[in-house]
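The data below hold one chain only, encoded as structure tokens and taken in the form predicted on its own.
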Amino acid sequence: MQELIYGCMGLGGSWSDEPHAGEHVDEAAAAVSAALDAGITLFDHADIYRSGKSEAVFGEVLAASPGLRDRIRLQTKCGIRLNERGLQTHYDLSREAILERVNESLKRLRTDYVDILLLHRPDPLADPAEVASAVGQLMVEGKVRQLGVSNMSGAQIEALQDRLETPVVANQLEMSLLKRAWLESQVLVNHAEHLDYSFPHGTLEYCTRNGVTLQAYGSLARGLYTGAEPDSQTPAEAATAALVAELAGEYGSSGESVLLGWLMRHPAGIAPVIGTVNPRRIRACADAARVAKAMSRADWYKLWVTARGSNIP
């Protein structure tokens, strides 16, 4: 079943190591309330978001709201390390790191378990057997209920799945009307323009064939088509924003729901991740599933062609 997911990366204040403030908890509470109003029950985190503060403020919201944890599902990610050992970024999916980072996330979130753990990015040094061992232990301990991945190709998921005793249930990728490599790569096979897109061919097909939910982060295109200043847009972006507004009027909905509905109209069963912290924009996403069902094939293609700034082959 398709659903909307609330992405919590914007919660918690700055990315510095400075502690969060009470106002950041209030902001998180308002965002969570708006998400619930929009029918959202799955909340997406990562251990690195805002240097751990996204999870921490969410944990405070949970602590202040008895019964809320039983009404929602939580997912978090591990595997990226920032500003450690003289490196700005490196990846670590070793057994020890997975266990350590998940336990730290649970402490910040003030919960005993997460519904889904996502492996944040492929780690070239990861031993699939080690990953499987860590995940298996976390599941036996009741700390993780399901496993997913992020930013992985179908082939990478398949190789990992060979060692796992639990199915990979989700793959989170950047997918939107702005970031269309996932779509362009599908239709530009046997076309010179195909070389302009690096999205691994076959990933959507692998996920749909194996019941791996595609979660789309960046789904609202960071507001580019629903509120950006016209003088900051390219001609294609300005034309797309105008078309989004026009279709919102025709469908009796919001521009946000049109953008999300465009993703959800695709038969791969895409679940958009909403990253805005603005309660009004969060609530404006509530109509996405209806818009997806109502959107005509012609309107879907109009949005795509307008956004790409040129016709398809």
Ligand SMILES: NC(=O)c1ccc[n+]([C@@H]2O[C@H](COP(=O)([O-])OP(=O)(O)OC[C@H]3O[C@@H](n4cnc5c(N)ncnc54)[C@H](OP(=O)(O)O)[C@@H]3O)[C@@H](O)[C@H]2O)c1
The other form holds:
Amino acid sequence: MQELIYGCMGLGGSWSDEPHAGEHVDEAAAAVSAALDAGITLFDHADIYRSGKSEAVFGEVLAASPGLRDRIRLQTKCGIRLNERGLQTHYDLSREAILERVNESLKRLRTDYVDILLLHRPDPLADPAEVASAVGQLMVEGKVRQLGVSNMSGAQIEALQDRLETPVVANQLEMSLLKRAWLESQVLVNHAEHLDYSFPHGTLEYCTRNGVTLQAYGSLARGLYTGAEPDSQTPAEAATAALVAELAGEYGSSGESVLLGWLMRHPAGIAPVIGTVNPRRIRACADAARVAKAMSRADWYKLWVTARGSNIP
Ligand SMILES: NC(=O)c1ccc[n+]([C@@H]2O[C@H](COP(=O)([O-])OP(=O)(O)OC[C@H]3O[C@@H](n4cnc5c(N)ncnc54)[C@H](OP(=O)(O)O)[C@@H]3O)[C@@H](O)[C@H]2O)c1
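For the form predicted in complex with this ligand instead of the form predicted on its own, what are the coordinates?
Up next: the whole complex, starting with the chain shown before.
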């Protein structure tokens, strides 16, 4: 099923381990409400977001909204460790770490289970058998319903899948009109220019063939094309922002839905993860699936070529 996912990384205040304030819970409640209005039912977390505070404020919203847990699906991630200042220090997909981190996430989220657990990044020291054992235990205990990964290549997923008894259902990667390595690498086969783009070949194909949903983070290009004021903007970025606004007018929609619709128009069935906490911007994403269906091939290519700043090969 192709859908939008609400990314909760912006909720909960600072990245340090100081506690969150009441205003952060109010902000989370407003964001969740806007996401529900936009038809979103899957919420993306990670144990590390805002040093645990994204999950904590979300848990408070759930506790204050009886029945809400049954209407939504929760996804969280484990595998990255932070220090007290919120800086990443190492990866840890050992059996003990997976069990400990998921149990802590459940406490913060004030729920008994997550619908999907993602392994946040490949851990070079991970033993796939240990990962399988930890995930298997969490599933038997009813704490995790499905498993996915993030920032992994098709080959890495395949190697992990060999040891798992459960199918990998999702792979979350950075994919947008700005971060186009996933797309450029498909057409630059045999071109020296492909060296400019690092995306493991065959990943899109592995995921689409094996029922692994591609979840796209950074899908709003952090506002670069829809009104955020960057310190500097290249001519291609300025031209893309202008085109996104023009197409929003033509499709009777918002710039946000044009950007997300562009991703969803691709046949891989990409599910964009949106990370804005601004309720108006969240609601502006609601029309993305309609725009994806309506978007002409010519407009899809025009957006791509304008964003890359040079013609396709
Ligand atoms: N798996 C991973 O490794 C990984 C990595 C990064 C993120 N993620 C997930 O993906 C989600 C989305 O990623 P993301 O937040 O990096 O990307 P995003 O959705 O492209 O961008 C959201 C950010 O852009 C800002 N923004 C968007 N439109 C704007 C506009 N018109 N004007 C000003 N600012 C604008 C938002 O600020 P406002 O909130 O003020 O609107 C917010 O800070 C995260 O929440 C997280 O769940 C996963």
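The term rigid core refers to the most C-alpha atoms you can superpose between the two forms while keeping them within 1.5 Å. Positions refer to the first chain, counted from 1. In this text, all values refer to a predicted model and were calculated from it rather than measured experimentally.
- Comparing the forms between the two forms, the C-alpha position of G211 differs by less than 2 angstroms, with the core used for superposition.
- After superposition on the rigid core, the Cα of A242 moves by less than 2 Å between the two forms.
- Relative to the superposed rigid core, M139 undergoes a CA displacement smaller than 2 Å between the two forms.
- Its Cα shifted by 2.9 Å between the two forms, S232 is reported here after superposition on the rigid core.
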